[in-house]
Each structure stands twice: as C-alpha cells, then as structure tokens.
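There is one chain below, alone, in structure tokens, taken in the form predicted on its own.
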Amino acid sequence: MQQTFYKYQGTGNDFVMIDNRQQTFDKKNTEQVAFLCDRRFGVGADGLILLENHDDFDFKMVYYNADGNESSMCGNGGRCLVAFAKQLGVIKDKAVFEAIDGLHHATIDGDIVKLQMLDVDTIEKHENHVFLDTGSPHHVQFENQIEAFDIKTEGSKIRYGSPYNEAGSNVNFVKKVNDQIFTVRTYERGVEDETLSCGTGVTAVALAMHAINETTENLITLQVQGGELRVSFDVENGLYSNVWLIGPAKFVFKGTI
C-alpha cells in the first residue's frame, strides 16, 4: 500500500507528516516509521508526525522519533504540524490541539508559527548543568567552544550516563552571546545525534538561562544550526508560564512511497 506523506521543516528540524484522520496508518509498526525517517533508504527526517481527529479540539498530534518509537513532545514538530493543519484546511490562523504532554495553543501568520508550551515550575540547578522538562527532558550546560565541539560524542556520554541512563535526556550545549541571544546545539534522544534545531531544547535553554540569572530578558533569541528561534515567557515565584516558541515552519514537498 502506498503512503502519501508531506515533508516539513522548522529551522532544519525536519519531519515526515501524515494525515491520519482516517486511521489508515499502522501506529504499531515501528519499523515502518524508522524506514520513513531513514535518510538513505526512506524519506529522511528527525521524526514522523501523525495528524489525527480530536473530538473536542482541532486535531491530535502523535509524534515518533526517527528510531520508530512514539516519544515525548517535540516543539518544532508541533509548530510544523500547525502549518500542515493549515495546508489541509483543518485550521485557518489559530489552533488548539492535544499532544502527549497535554493541550497546546498556536497561531500561524505566513510561515511563522507561535506555539504555546507547557508551564514549567521545576528547574534543577546543579554545579555544572541545569535540568528541566519542557514537554521533553533537557540537560543544559555551557560550552564556550561550541562551534568546534564534538556534539555527538559528548552528548551521547551525557544522554546515556548517570543520572539519566537508558531512559536518557536530550542534551543542550549553550554559548552566551549577550543577554538576549544564546547559541545552542542539541543532541536529541531518539535521533541519537545532533539535530539542526530542537524546539523543546531552545525553550529549556531560555528558561534555564533566566533561572540561573544569565539573563533578565523574557524574550530570548536562540541561534541554532538551522536558523533562529525565539522564546517568550512570564515568570512569577519560580513559575514560568505563558511560554511561547516562535519561528518558521515550512512545507518542503509532498510525495508517495
């Protein structure tokens, strides 16, 4: 059976999108998901996303990592799914959808999608890193030699090491440019490599930098390998709310396989 798919990318974080409103995709077939995400034998992507009907909201998001396993929230994937929903005529310029971590609100204007992320009230501050969950778990640490740094090797050591072990964490390396701008490179769990951008990752970095007093701004620009994203938020008594991930989400091509 042929599968129609759509390819989208958000600052280089790329996804295979499938319209599964008719429930025709075999969601238990991890090998098929991994094949579609394979850059040499399949379509090629950091993840695969199903758009499904929802009884109460605009749609439901089901996200799989490139290894074929259903995974935790993907921020750039969520933004791309909003653009996909608009292309399909499911929404116009606003959306409310359900993902694995709960409800998300979003707006779309041209190719710029603003996605509301989860509130965050727990940020663990350690001697050399910060840990927090922005829909997915994220380890955040500084790396001043970020341009020449071996992200895959060093990120893998942290991802599989204590205290994360097999369950793992995404790993973000950060260099401060100024109070408003930070450079970020991310090793993604499930991809098991660096991605050009990670939405929940840059969200985690923005909140972490504010929490450890590296910035007092509440609109942060994050420079990633695939472009730029922005994160805005409110904070009161340690609770980060009204958290928005902002950036481009672009259709690349449609095909069948």
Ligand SMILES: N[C@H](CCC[C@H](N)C(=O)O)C(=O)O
Contents of the next structure:
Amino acid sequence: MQQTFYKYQGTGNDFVMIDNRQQTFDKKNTEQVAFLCDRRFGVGADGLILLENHDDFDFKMVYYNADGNESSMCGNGGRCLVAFAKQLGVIKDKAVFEAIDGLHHATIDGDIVKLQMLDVDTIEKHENHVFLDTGSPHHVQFENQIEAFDIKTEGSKIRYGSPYNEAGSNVNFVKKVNDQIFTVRTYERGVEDETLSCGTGVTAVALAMHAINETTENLITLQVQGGELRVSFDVENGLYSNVWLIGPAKFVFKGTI
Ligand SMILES: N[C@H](CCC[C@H](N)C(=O)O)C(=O)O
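Complement to the form predicted on its own: the form predicted in complex with the ligand:
Now the complete complex, all chains and molecules, led by this one.
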C-alpha cells in the first residue's frame, strides 16, 4: 500500500513525518520504519514521527529512531511535528500535545518553533561528565578538539559502554565559546551515528553547563553542525523549569512510497 509522507528537518536533524490520524500505519512493523529511514534504500531520516489524534489535546506524538524502534522524546522532532501540524491545519500558531514523556506546549512563528521541554530536577555531576534526562538520556562531556573529533567512534564507545550498556545513552561533546555560546556535537542512540543536531541533547548541554557553573546565563545558544538552537530556562534550588528549546523547523518535501 502506498504511504504518503512529509520530510522535515530541524537544524539538520531530519524526520519522516506521517499523518496517522486514521490509524493506518502499521506501528509494529519495525522493518518498515527502518526501511523508510534508510538513506540508501528508503527515504532517509534520523527518525520517523507519527501525528495522531488525541481526545484532550491537539495531537499525540509517536517517535521512532532510524533503527525502527520506538524511543524516548525527540526535541527537534517535536518542533518539526508542530510545524507539520500547522501545515495540515491541525493547529494555528500554538499547540499542546502528548508525547512519550508527557505534555508539551509549543508556539510557531514562521519557521521558528518554541517547544517546552520537561522540568529537570536530577543532574548527575561526575568527574569528567554530566548525565541527565531531558526526555531522552544524555551523557555530556567537554571536548576541546571538537572540530576534528571522531564522534562516531568515541560516541559509540560511551553509548555502549558501562554504565549505559545495551539500553544506552545519547552522547554530547561540548566546547565552550563563551558564557552564552557552546558548540555541541552529538552521537545519537538509535541512529548509532552523529546527527547534525539533537534537541534533547542541546537542552541537556545547556542545563548541564549551568549546573556545573560554566555559565550563569539562562538563555544559551548552542552551535550545532546543522545550525543554531537556543535553550532558555528558569532555575531554583536545582530545579530547572520553564525550559524551552527554540529553533527552525522546515518542510523539505512531500512524497509517496
Ligand atoms: N535518539 C534519541 C531520541 C531522539 C533525540 C533527538 N533526535 C532529539 O532531537 O532530541 C534517543 O533514542 O534517546
């Protein structure tokens, strides 16, 4: 059966988007999801996202990594889904939707989508890295030679190594530019490669940098391979709230396969 899909990208993190309000997509078909995400044999994407109806909110988000498995929250994917929902006429310029990690508020103005992320009250500060969950698990560590660093090799070692093992974590390498700007490169679990941007990842980096006193700012710019994202937040007694991921989400093309 032909499948209509829409391709979106948010700072180079790209997704196959499907309008599943009629519940026609076979959600158990891992092979089909992996095929659609395959960059040689399929459409090609870091992940696949279903837009579904919700009784109480604007829509529901279901996210799959490129490996075909349903996964945890995708920040850039959530931003792209808001833009997709507007393109379909499901929303106008704001949304409240349910994702695997709970409810998300969002606004859209042109290409710019602002997505509210989870509150974070637990940030593990280790000797050489920080670990936190911003809707997906993130390992954060400094790498001053970030431009030449072998993200896939080194990220994979951390992702599959102890304590993450098979369940894994996303891995973010960070270089400080100044108190307002950090450069980030991310190895993504479930893509098992570097992605040009990771929304929950840059959110994790922004909060981690504040938590370890690398900055006192609460509006931080993250330079990623695919562009720039911003993260804003409030913090009180170690609780990070009112966390917003801000950046572009763009329609690329519509197709059938
Ligand atoms: N690969 C991640 C989910 C997608 C995260 C990323 N695409 C984002 O924008 O947050 C994981 O399995 O934890």
